[in-house]
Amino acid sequence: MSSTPLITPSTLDAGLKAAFAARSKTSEAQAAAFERFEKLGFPNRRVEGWKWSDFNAVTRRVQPANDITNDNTVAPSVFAGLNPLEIQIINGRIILPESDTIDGIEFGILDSVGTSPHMEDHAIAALNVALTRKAFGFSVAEGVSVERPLLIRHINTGSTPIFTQTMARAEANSRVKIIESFEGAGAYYSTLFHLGVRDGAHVERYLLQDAGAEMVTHGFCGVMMGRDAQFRQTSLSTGGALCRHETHMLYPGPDGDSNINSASLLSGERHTDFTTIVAHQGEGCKTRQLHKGVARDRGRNIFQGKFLVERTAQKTDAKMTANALLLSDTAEANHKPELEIYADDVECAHGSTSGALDDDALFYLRQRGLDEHGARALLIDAFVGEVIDGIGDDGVREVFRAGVAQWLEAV
């Protein structure tokens, strides 16, 4: 990566163009995918979708964070105590383990790779396929159950927008567990995570965003589901400037089965929002989806969940349920779940709420001796465990707990 600073008001662009012919080496794809981002450019209100995340707006306001250091010491991970196998991306570097491995995953740097269809019309994905030199990649062998998880750092330290790609595949009946961490005080970090997961695999994400306030994060995972196919996705993010993470799911064929939930907790102006597309073709697929957002003072927290049942997609079960608790009168929630149905022999419904915490039960706990900190903590934990306790790892269950606990602690 080049370490000259790019985010300012005034050599945003200029800067990302100058990054890019700036690379001795550059595939057709790549060129292609930096062609259609200037094209497109960053999204802003005026783009559907993104109303409510104005990506270009943020990007020019947010100031950069210290310069990036070449010490690459960082802290333990609080995911270090389930012994992952842990992979650190920083500033953009990917540095795996030197003698640590797990029978039946294999993994390595690799060239990153063009964009896929469903990502050809998205501007942000497109930049990260221009600007991605190297990606990881791994792979789980058929019918290989992982115990030990691998976990994926991810951490930016310095103003210099960081672009990376994973590419993962779960062959057919393997089971593997993949935590994801966004972590440190720098200024724009960009994503990409392409995952198949074949016939009869299980994958478990975990992903948990715990970055600076000044942070401007873009992730994107799409996910392509086999036959019988299961995936499991927790995602807990406390945001940043504009912290969005995008999930596209793809069923191609038959009896597809997937959770897709998250958790925001929001305070300061920390701005939160989790997008996903998820799109059925083939018959009695299932999807479940839950998202609880808590925001107080200026946090906002933004939720877009659209359903796509094609013709080809009868028997889908699918359900989408977003709910918003705000603690100030300034902080914002904003939800559009979406259903999009094509064929008639399916059960498929959304709903959304938002509100404040009740005074009732405030009253009740208050009676029964708690404070009024403790009292409210209580109710939002409540509110969100409903998100955390659906967590099938119990490590991975303890240290989310830890993050909504640690949150708590300031309301």
Contents of the next structure:
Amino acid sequence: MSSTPLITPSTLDAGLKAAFAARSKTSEAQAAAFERFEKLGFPNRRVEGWKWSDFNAVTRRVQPANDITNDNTVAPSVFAGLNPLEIQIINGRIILPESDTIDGIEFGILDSVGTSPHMEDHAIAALNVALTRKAFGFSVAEGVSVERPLLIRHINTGSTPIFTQTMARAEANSRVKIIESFEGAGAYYSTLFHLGVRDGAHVERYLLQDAGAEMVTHGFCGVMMGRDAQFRQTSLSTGGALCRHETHMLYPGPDGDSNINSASLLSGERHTDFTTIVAHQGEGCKTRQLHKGVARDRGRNIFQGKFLVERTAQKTDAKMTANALLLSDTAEANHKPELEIYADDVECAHGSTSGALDDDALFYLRQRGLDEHGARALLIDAFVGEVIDGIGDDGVREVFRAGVAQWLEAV
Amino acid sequence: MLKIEDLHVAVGGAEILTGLTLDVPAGEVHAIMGPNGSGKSTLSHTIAGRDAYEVRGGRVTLDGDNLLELDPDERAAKGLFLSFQHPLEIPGVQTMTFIRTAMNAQRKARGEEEISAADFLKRVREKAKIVGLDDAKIKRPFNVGFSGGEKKRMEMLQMTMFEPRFAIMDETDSGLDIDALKMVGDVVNELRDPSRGFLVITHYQRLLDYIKPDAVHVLAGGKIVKSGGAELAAELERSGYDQFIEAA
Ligand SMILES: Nc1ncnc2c1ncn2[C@@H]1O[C@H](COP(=O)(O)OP(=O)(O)OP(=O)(O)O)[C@@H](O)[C@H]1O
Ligand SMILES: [Mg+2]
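Given the form predicted on its own, state the structure of the form predicted in complex with its partner chain.
And the full complex, kicking off with our chain again.
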């Protein structure tokens, strides 16, 4: 990438223009996407759905991080112990494993990038489409069940804005686990993930954001669910200057089944926004969503969840729960759970709570001998535990658990 | 052992304990009886160090150590145990993990070695059997969905595990069936020795039939208004508190 650092609004805008102009070949779709972005600009808090995550404001105050080093040696991943097939995307450059492969998974670097009709009015996605050069792509062959996880490491260490994409497909009746980790202390990272879960396929996606406090991250994952497809997603984020992970799910056919869980652990001024839209069109789909947000200091926990149940989506069974735990008076929780239901024979529910640690419980634990830190940590761990315990993969669960434990050391 | 002198404690601005004096020597079991709202739990929470209870005057020492300047966990490490009148449910916290963490925290604070996972498991199984909690119950999140009596059994499980030097039992007998009542008596009698002390808060004589107290005190109006031997409990059961409330 050859854009200039994000320093002031004018250099950001100029940087983005320069990045676009510097592209060797630009498809019509990309040119259109850039125009769309230019017209829309970064969303600000007056734009519906962006009230609590003002990208316009934050991209104007992003300070340049250390410049990109050409040193592509990266520390081993926290997931290394799971023996994953590891793909590194370092400052936008996709590095495939040299000799490693997994039977039944085909992967490579794609020249064309994805566009998606439902991202028309999404400025950040449009910008990504305009500026991403190559995408990482993979597909899992029909009926193949892959035990080893596929790990995509999004590593961002510089002041240059980075745009990446992944396109993936799990063919009918296949099984695969995908881990994405967001790492480094860069300035701006935007990624799109297009995922197709075909009929009867089972996909687990794990997302871990444990990156710099100054990082602005935007992840957009579009999931297309086949008939009888299963999708299990768990995300854990310690946030950044602004960190938003969106999941857009569509069930065009019947009997899909998903769990979309997330946890945020936020300190300092860190911000995480988990936004999801699940559109039910086919009959008899089942969705479970659980979010747990913990914030201390001036941390900001945002959760926006929307279940759309169209008229055709009879027998939909969808439940959404969001709970926040605020450890200081200055920490924030903003939850927006929404149901939009047009079918009449459905079971849908949502609930949202926000509160502080329970004094009675703290006293009880301390009477039993736990010091203040130990008692608080135990209760916070228990609060987040429901999300962590729900992780299907033993190895991933342990890595996430360790991530929580590490965060709790400082509480 | 436990010495309380002229203790004044306010809760939410109102003074509930108004100059309470009590001395439980090592090796003894003392019972406190008193009407609802007289300040028994206020006393137990204050001794254990709950900060919502404002100590306005007086002293509380355990073997000469001033408890009032210690954090609740420091008091616990000194061997103080409170069996809560209303034990909590703590969702998401595994019972065994919690008891072991607590035990090791106490041991660490005392400079003792931690208990090994294997020793802990053996011991907790053995004690759970004694207090009448089956394996499934101790493998669940702490007290979640437990009946009132089961929660009291869980308090007793912790007491037998921690082997405290001084235990306050705040209405442990309330809500217990007859067998459990006898179990509590057995647990206390088993722990009873010349170096330990117990303060048993109760409304009924039943438990005291199993635990023969060395002294019985009546708490009314924020003070001890009458002290006597085990026979005082029987007298209270017969004639109620009226005479003492008027005296106070
Ligand atoms: N947090 C509080 N705020 C205001 N008043 C309180 C608070 N806690 C306790 N009290 C009051 O203090 C008094 C003593 O309460 P306490 O719980 O010590 O009584 P008790 O003797 O244990 O009664 P019981 O036999 O019903 O258990 C009561 O009048 C109670 O309402
Ligand atoms: Mg009481």
